[in-house]
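What follows is one chain in structure tokens, specifically the form predicted on its own.
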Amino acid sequence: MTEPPRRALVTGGSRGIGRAVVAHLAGDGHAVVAAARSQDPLDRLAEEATARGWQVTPSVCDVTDEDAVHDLVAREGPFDIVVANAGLARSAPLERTSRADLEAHLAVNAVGVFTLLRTTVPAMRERGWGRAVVIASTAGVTGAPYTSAYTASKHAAVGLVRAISSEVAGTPVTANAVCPTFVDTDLTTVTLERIAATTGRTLDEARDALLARVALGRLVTPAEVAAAVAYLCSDLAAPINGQTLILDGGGSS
């Protein structure tokens, strides 16, 4: 790689988008701490990292636990790159969405992101370089039926990025959001199963109905999201701050 190796933290780093981000950053030569709530998938990631010669440190951490986040950063930091990827996604009509549902989404997708960036971004400013990237969603910039709790939390995450970016403007630190449409992950599979169960459709029919709402005509791949993240974490992306990079094939245009 042509850029100096950095130290990176990726939450929700053991599967899906997070795992792809870990792989991309580690493959670029960065030392990556992959955080997730469960040990087993982290162990599998560590085995793959060892086999590929990546510098990946697995760490169990729940982003809704403020003390755990602080302990992780104190133990493994400081970090030059922070990717807030840990997320929660459930869908239901508004009348079947409870306050507890909303609070659960906000706890992970908004408060968890706030805690992580509040704990890491000030140190980036002190050291004179940093990249904060939040994995949001097209739900952070537009609305969709049956996603009131999820959409509210992702709008909050995007708003947080915009506020933080205004504070670090003019410094070598940036904060941006990546907003993909549906991504080919286990989380989307669960969504498809829920659609099938509630509508009586087959999984294939549910998938077709989902893709009918996606201008791209297919699911975004985790590797495509990871590539966008890696770019925003690079020196070349220094002028990009406070932006929402939408990956949806033009559906939000």
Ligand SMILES: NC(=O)c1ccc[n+]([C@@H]2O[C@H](COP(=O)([O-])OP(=O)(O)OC[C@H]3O[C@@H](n4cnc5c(N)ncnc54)[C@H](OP(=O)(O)O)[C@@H]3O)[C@@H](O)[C@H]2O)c1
Second form
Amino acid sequence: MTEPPRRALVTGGSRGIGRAVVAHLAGDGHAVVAAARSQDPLDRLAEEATARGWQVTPSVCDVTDEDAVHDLVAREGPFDIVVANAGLARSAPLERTSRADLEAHLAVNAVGVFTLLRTTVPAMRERGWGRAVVIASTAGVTGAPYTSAYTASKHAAVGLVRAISSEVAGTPVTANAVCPTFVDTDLTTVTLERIAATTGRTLDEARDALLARVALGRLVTPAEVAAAVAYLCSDLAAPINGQTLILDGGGSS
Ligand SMILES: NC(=O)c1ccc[n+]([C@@H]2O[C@H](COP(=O)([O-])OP(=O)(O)OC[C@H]3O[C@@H](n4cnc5c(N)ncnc54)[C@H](OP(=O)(O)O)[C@@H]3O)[C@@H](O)[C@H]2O)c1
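In place of the form predicted on its own, output the structure of the form predicted in complex with the named molecule.
To see the whole picture, the full complex is given below, headed by that same chain.
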């Protein structure tokens, strides 16, 4: 590793994209705190980390619980790297999206990100180095049918990144968003199951229909997202601030 070891926090670090980010950063020699709500997947991650010689600290924390986020940062911080990855995604047509659905998405994908960055970025500025990366989505920069609550929350997350990046501009702290299209995780499996259930298609047919909307022609892998995050967290990414790095094979270009 050419970079000095850093202290990192990854929310939603127990599964999917977050787990891949934890693996990449820990594999690069950083000390990583992985946060999520459920203990069991965190325990499995901790076992793998021990086997691989990674420095990973699992921590139960719901990002919608402001006190829990503050406690986690007070206990395990300060952090040089924060990856706001924990997220909620459900799809439904507008008429079947309730105000409660919208508020649930905003609570995790927007307010949760706000709480995390507000609790960690000022300390990065004081300490003189920092990287904040938000896992948003292509839904943070474009609209798609049946995603009003998710898209609104991800646009809010990208807006937060843009505003915060302008506040840290000119300092050794950066804030950026990573915006993948569909990634091969549990979350996408649930989406496919929902498409199959509501349209009467098989899972394979649902997957083909979903991929027909993806320029890449396949799902993005969690490791590909993690590599983009790790780059944005590196010293070499110092000039990149306030950007949305889109991983979609060119569909939005
Ligand atoms: N998969 C995709 O196609 C895709 C595409 C673009 C963007 N994204 C974004 O990428 C992020 C991760 O998605 P993923 O596909 O990896 O999801 P995933 O496979 O469902 O994993 C979600 C992770 O977040 C944790 N989590 C969920 N709610 C949480 C909360 N309130 N507080 C703390 N941790 C929480 C989960 O653990 P617990 O359930 O134990 O809390 C789990 O570790 C999300 O923000 C998502 O919107 C995903």
